[in-house]
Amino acid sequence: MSASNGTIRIGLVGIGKIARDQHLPVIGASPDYTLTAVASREGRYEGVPNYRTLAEMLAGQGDLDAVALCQPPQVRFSAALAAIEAGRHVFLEKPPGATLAEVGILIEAARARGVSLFASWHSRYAPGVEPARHWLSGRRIRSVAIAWMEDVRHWHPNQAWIWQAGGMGVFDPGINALSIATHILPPFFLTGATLSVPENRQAPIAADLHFTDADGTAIEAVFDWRQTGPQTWDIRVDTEDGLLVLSKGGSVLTIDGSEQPLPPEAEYRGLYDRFAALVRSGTSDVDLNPLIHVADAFLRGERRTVEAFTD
């Protein structure tokens, strides 16, 4: 489905920080979309019909082509399934779900209904990621070190859901690093992990992860939500041909200390361009590899209780 002017009529569900910071500005500036409605139990957005729930929005907006779901992952499955069954294309914020099995059901439902399903990984669209992938292709990798450390109080103030079961804790940002790593590196797997969980929370505040690949490459990752001051989002890849470093979340790329020229940051514009292409081609894009690594960390990692966390 598409509007008569050729744009995709989209509804947005969940009017929180990420929706206001990224989704709404990009949708508003894109020639591919017309924002038709929003649904949120608390937030409102002027200029379009507002609904409290997705069900109300689907009932009230029969011309919707697609929905973008920005709620916490614990409640996203039922919304996604309802939208798919109503014949709407679905854009999933990361992570695509709270469990792997539920996303598998969504994949099959979208296939059966003939609609597009997109599991978005915004960090893959950082300007340095694709050049890094191209440079690493075919090169022998010696080791990889990932450091993803930030201040949870700055990025997730008073967001209780991230500390609950299914909220993933520090893996909420850490999965961004894993989305880049799974895109630029050969397949790898977890060999061990330590998850640091505050005594008053269900999800970890830090994680030390150890991976390897078929060649025995050492791949180490440190995620930590307790960092103040400058934030760290770095991936260092040592190869036989030199050292590649992606820093600032993939927005800066250096090779042997030489910074490479890159286009401006446009992660969410890249996501919405990709979703438009999927909708118009009638295809889906659901890569579960980043979420698989998170699930493996919870499955195989040792839990270590640390001091309580308060906002």
The other form holds:
2 protein chains.
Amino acid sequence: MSASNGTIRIGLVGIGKIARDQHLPVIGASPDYTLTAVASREGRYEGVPNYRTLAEMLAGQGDLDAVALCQPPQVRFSAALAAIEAGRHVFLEKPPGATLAEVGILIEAARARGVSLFASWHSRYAPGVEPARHWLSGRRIRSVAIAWMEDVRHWHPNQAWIWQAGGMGVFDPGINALSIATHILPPFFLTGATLSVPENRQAPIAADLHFTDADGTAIEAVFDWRQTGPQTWDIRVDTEDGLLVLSKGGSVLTIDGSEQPLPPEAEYRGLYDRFAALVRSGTSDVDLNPLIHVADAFLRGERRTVEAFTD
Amino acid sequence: MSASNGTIRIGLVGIGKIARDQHLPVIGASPDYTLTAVASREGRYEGVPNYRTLAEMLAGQGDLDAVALCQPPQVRFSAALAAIEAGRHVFLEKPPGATLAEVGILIEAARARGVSLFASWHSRYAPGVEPARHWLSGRRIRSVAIAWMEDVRHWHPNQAWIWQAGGMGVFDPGINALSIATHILPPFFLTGATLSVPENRQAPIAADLHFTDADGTAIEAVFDWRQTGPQTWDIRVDTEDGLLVLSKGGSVLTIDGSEQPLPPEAEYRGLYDRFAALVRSGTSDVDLNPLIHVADAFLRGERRTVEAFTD
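Having looked at the form predicted on its own, could you now put up the form predicted in complex with a further copy of the same chain?
Complete assembly follows, chain above in first position.
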């Protein structure tokens, strides 16, 4: 299925900040897509049919090829399954689910129905990530230090759900670091962790994570939501050939202190290019590893109670 | 590789209670294996060479085909990787690792080295499980209730590690229930959970788990380590064709109250038969689903503090 001009007819579900800031402008500018409809309980978007629910959109738009799901992970499973079972390709915002098991069910459903499922990790499309992966490939790594430290009051003001069970707390941004690390490093696993949980919350405000790989490399990560002033989103990889630093969330790359030339930021354009390629080749791309590391940290991490957090 | 009589030469690592009660008698009685050596820091076993470590056993027994690893999950990864890299087939006691990510690395290492990796779930070989799976296949399930309730002081007296971060607490027995449920039911996932954690421990003493599947079936599980008196290891599956009850950990099966005839208990014989078949066919069997559900419960579950536990 595709529109007469060869584009992918796409509908978007969940008109929130990320949809307005990223998805809708990128879809509008891409030669691969025609935005055909949107569904949202509260948001509105001019120029295309608006529906209240995905079910109404699927019923009303019989020629829709694909849907992009921008709702929170807690409600994403039933929408994704409904879209897959209706024969639509599915683009999932990160993380792909509130649990690992539900994503496994989606993978199998997409395979059975013959549609493409894309679990997107936008940080992997930051401009420095692919050059970093390429430079590290085949090089001997001595150690890795990840620091993902930001001010939760600035980035997630009054978001109660993010502090509740399943909201993941500081792993909401931290999973972006893990999505980059799992893309540029050999496979690694958690050997220990400390999760700092405010006494009035369920989810951690900070985490110290210790990983290693098959060669015993030390990979240390610090996630912290209590960082005021300058914000830190850095991955430092010490190799036998020099020190690689990905900073500002992957948008700056230095090797031994020398800043590398990079293309401009285009994370969501990269994601939508990838999704179009998946749809056209009839394949899926669901890498669970970032979410596996988060689940492993909750499974194996030691919890310590820290002072109450109030917005 | 195999012995001149066609058996699999196997070495066992970790001479603890489970090795003495189950592994060693079953290996001794099986026509498929020759017990070639054991490795243990403290235990001894008569009649075969004894080594202190796996590394010494691998160095000393060049014709070993396979190893069975019976150490706690916290130390199993490096042993499993060393055995795989030395070209030996590997049998893992449950759970297959302390994290999901490390098991992924073992799967890939076994594939690359061309050896068989078996992540064993002994409860799946309880006599009622395969008949239950067969009876449920294709039947319409209305609801499922799992109750796994036992006295931790009886089964795990003074085992400090089981209460520490990564020790999994009540999920140590609970994962047996999940290994059966994932084997006899269609795929399901967690929608919510409450983990009850003693104020002086890291791991839960009880858990209430809510799962569902693609059809919205209610699957409820209660794990509790505070059960004195009669112990409960039951899975009740209400179907449109009647009520199936697997009780006593899978050793008793009733359908609408009528007890079904079953073969005698032979869980570990079943596991070793399976491992021999995997080795001879050059395949692996690593089902991560039981551990995925545990990780999902830690990831998404709400924690509440309950009274201190002392042995």
